[in-house]
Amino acid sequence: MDKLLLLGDEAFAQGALDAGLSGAFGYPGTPSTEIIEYIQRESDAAERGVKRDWSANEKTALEAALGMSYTGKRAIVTMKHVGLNVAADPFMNSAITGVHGGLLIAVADDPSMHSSQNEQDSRFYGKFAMIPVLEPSNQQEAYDMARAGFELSERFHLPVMVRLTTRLAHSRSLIVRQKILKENPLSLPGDPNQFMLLPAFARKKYRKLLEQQDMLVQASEKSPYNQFIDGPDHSLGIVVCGLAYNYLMENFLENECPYPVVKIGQYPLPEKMFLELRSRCNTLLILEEGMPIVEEMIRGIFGADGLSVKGRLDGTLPRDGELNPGLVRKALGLPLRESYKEPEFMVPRPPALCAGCPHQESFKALNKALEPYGSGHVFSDIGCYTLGFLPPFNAINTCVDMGASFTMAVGAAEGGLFPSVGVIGDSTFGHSGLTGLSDATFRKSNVVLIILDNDTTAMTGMQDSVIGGKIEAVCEALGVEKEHIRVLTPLPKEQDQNVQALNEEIEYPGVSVVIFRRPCIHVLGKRRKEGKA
């Protein structure tokens, strides 16, 4: 059979390929991104016509999926954790409607926020809907799993979520594929009430989806990815999930794990493997990346009984942040190894705007047109331009999730904040700044809202931004009145004028959208390696 070695997002979109997919539907987030990259690459996916477009944004992305899911065709869509928030409306109801083709959404985590805003755990959201749940614990899995998440959701007919997380999905291992699958033919639900969630139907459905969930936990006893591993010293049971398992594993190189050690691949969770285990064992040490609802739910099914559980509750473990083979080590009292201690030699290296980016110019801009000010007064959003924040800019004020510049800006204008400015990147303004814009025209907000147009989604490594070319006709079509729409050019000698813009649509009492465009510094390199600048 093929080897292949890949990263654990490009393993799992490699067997979602060799499973038969007709479609991958995504927004950029790390650390997802480059499974739908691997997929826009493979030459395969081309010459069948595999869809692999990048999407306005999550929400829109997994309606995509759905609806491709709704012609017999199998799909995935792709995401970071914070994405599921945005597509939480079509995850939870898609888990009611149940799906036809195999629908598969892969989320991957951040757990120590390398560059997420929080390390919210996607299995809280995966049991909320009430859906089966795969998490990898390496490339080989994360690459079958692709393949048994399309079968084990054309079973139940449901959604099926492949959790990933950071270390693995940027980490490269051997897989060795499959047999490649033909796509499936085009089909229709046979229930043509399937997709209809009106109440009388919905209420039908979600009955439904509750008498599953026996089925679905049956189904996770006899699962591959769910393993009870015995061992000779019963002092110490284990349960580990997904990714934990190689740290778990990373310390026993050289001879077997001495405890009986429960590995979780596939959720919900398998009840006859921890009263297993349970009854061997009267202390329990869960590991797993993320939160801590697998040791939750262990204290919530043994606590009473005088069970000692121990992990991240009880600071066995850290509370927050990743696990590795060190801190698995401390937990299971054993002396740590030189080899796991951080080299000397790693120095910090703080973020920065790069060299000859447009953005520098642009917050120069607003800086001096906000002198007479004072700070606090900038709203901006998620992107490379976050980090106008740091020194020597410190130009912005707040970060809180995807669109919430311009609707941040809106309410404290609304609070009697003046000036009020909202900063947000082109890509982000397609993914969710529209509403937020359409918010501020329909209350006839004093503020200015500024759109940072490099021409792609710069931070993930330039993707396609579905709102190119189309800005300004978007903005008056808005309600933005076309004389209050000011495209400028954020270079050095231009910075008079713009400066002079900006105080003028501060001045003005209405809604003032100003857009600062001038390629990203890289996007600019590659046309002109193509000759196209």
Given for the second form:
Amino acid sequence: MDKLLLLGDEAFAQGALDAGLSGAFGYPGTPSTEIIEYIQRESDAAERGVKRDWSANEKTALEAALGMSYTGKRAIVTMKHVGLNVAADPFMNSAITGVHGGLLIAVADDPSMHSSQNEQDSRFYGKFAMIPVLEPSNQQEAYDMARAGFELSERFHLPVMVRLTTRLAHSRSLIVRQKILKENPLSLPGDPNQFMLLPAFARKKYRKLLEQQDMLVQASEKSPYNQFIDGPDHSLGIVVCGLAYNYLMENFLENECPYPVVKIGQYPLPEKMFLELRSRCNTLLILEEGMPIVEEMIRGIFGADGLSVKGRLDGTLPRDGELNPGLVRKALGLPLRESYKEPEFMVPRPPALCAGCPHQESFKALNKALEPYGSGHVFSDIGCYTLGFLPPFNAINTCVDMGASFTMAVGAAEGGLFPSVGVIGDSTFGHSGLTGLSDATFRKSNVVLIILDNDTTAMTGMQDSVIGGKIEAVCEALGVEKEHIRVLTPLPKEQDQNVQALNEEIEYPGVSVVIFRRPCIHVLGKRRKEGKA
Amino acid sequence: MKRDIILAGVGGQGILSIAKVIGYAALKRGLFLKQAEVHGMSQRGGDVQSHMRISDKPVYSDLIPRGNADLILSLEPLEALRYLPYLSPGGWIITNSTPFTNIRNYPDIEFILNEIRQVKNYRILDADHIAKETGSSRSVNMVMLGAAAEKLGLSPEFLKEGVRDLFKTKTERIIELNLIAFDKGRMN
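The form predicted alone done, now the form predicted together with its partner chain:
Let's see the whole complex now, leading with the same chain.
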């Protein structure tokens, strides 16, 4: 069989394709982006006509994937952990409706917040919705779990979450491919009301989901991804989830791990394996990437009887951040390796807006226009332009979640702040800015809402933005007066005009939308290469 | 056989291309490998690094443990030092001497070079200058790969095939220039 050198994200994508995938839906977000990018690049996917365009946001993506599952086909939806918050409504309810064709919800968590606002652990969502969760420990498992996940999903008629983390998502290794499966034929659910969640139906379905829980635990007991590996030294028992397994084994390269280990790759947790481990060991060490969910479950509310539990909660491991071989080594009480010290004069080298980036000129104009009012007037959003917070611009004051720029500007204006400015990118506007704009025009808030339109989703690597070409029309349709929708070009020679336009809109006591429009320099370069510009 | 290599530099300097060439060469030799890299926000002018692990036995951790790296290969001197705690006591630093100064508080270059010289095994070369001499100023990364070739445990022939693989969609002229840059780096 073929061998391929793939990132964890790509391995999952290839696994899904080889397992008969019909459609991939998602919104770009580090570290999940490469799943759909890979499927978009693959010629096999193109030939087969696998659906693989980006969606407006994670909620629309999950609903589309659920719709594809309704037709009996296998579908995946991809997002980063915070994207699951956006998709939480259909996510929770998809566990109640169940699925028809296999549905995998791939969520990439970002412990250590390499490119995120928090490090929430998606396994909590999996437990919350009471659906199976698969957590690969390496790239091969990321590949294999796509197929296993579809089988599990179709066996229990439930969506299955595949939880990836940054380190696996963005690390490359060899994978061996399996036989390629055909796509499912079009078919409708046996029960045409399966996806109907009127309360009377929902109550029945929820009871069914509850009844299924024992079977899900049994499936976990038999899963090849959950293993009980005995060891001669019972002074310590180890529970290790997903990627953390590698950090454990890295410390026992010369000798085998002497302690009994329960290796977890499928949830809900395999209870019998825990009882087995508990019967041998009075001290357990819990190694998991992300939050201490397994550790909390083992501890219980009042602490387990006579059991000593070590992990993130007692300080054996740090409470936050991703794990690594050194942290696990320390937790095992092994001697630390000798190493050099970092020199004292080291300074950080933070990311910055690229030379020639259109946002630079937009921020310069905005700073100039706001000069008379002092600082603390600009609510921003999430994208490349968030880097406008850093020197030399210091142009924005907030970054909370996707879409929170316009909405916070509205709230601040209602609180009496003048001027109140919201800044959002084009893709983010399509993701979750529209509803905020709708609020603004409904309330007739005194705000200046700026859309930085660089014609792409730049931060995650230049994916298409679904709102492209529709921005002015959408703003007008949502109630912004035509003469207060201004399109400006962020270039040095336009600076004076741009500042003047911003001043005029600041003075206008209602909703203004100012669109700064110039393509991302990388998009332009890419298009020139492709002969499209 | 085992090599733990940290590839270091600033976003846009071509670290991932070096990783790809080493990856191709390692696969041709039938080795196991894992290569962790940085995506997303930090790529835009920030520091980037890639952990590259090649071995004749399966590799577990995607991250190199501290004190374990056999080599830090850096496209820029300050970045060579950022990952110093990962270097093993007998490990090598091979670095370009030309600084990439996109930050205002870039430390004094003599401080930096002196600190590198405190490490037991090091090699400092002006890869920007060498690349320019070969007529291909964009091949700094291939010069650095050449400079490290001997320490990678992979034959130069495999690495050169890797360079060809990397640029296979480019013109023969570009492939040649990069191979020349690679050889220049080896000789320096």
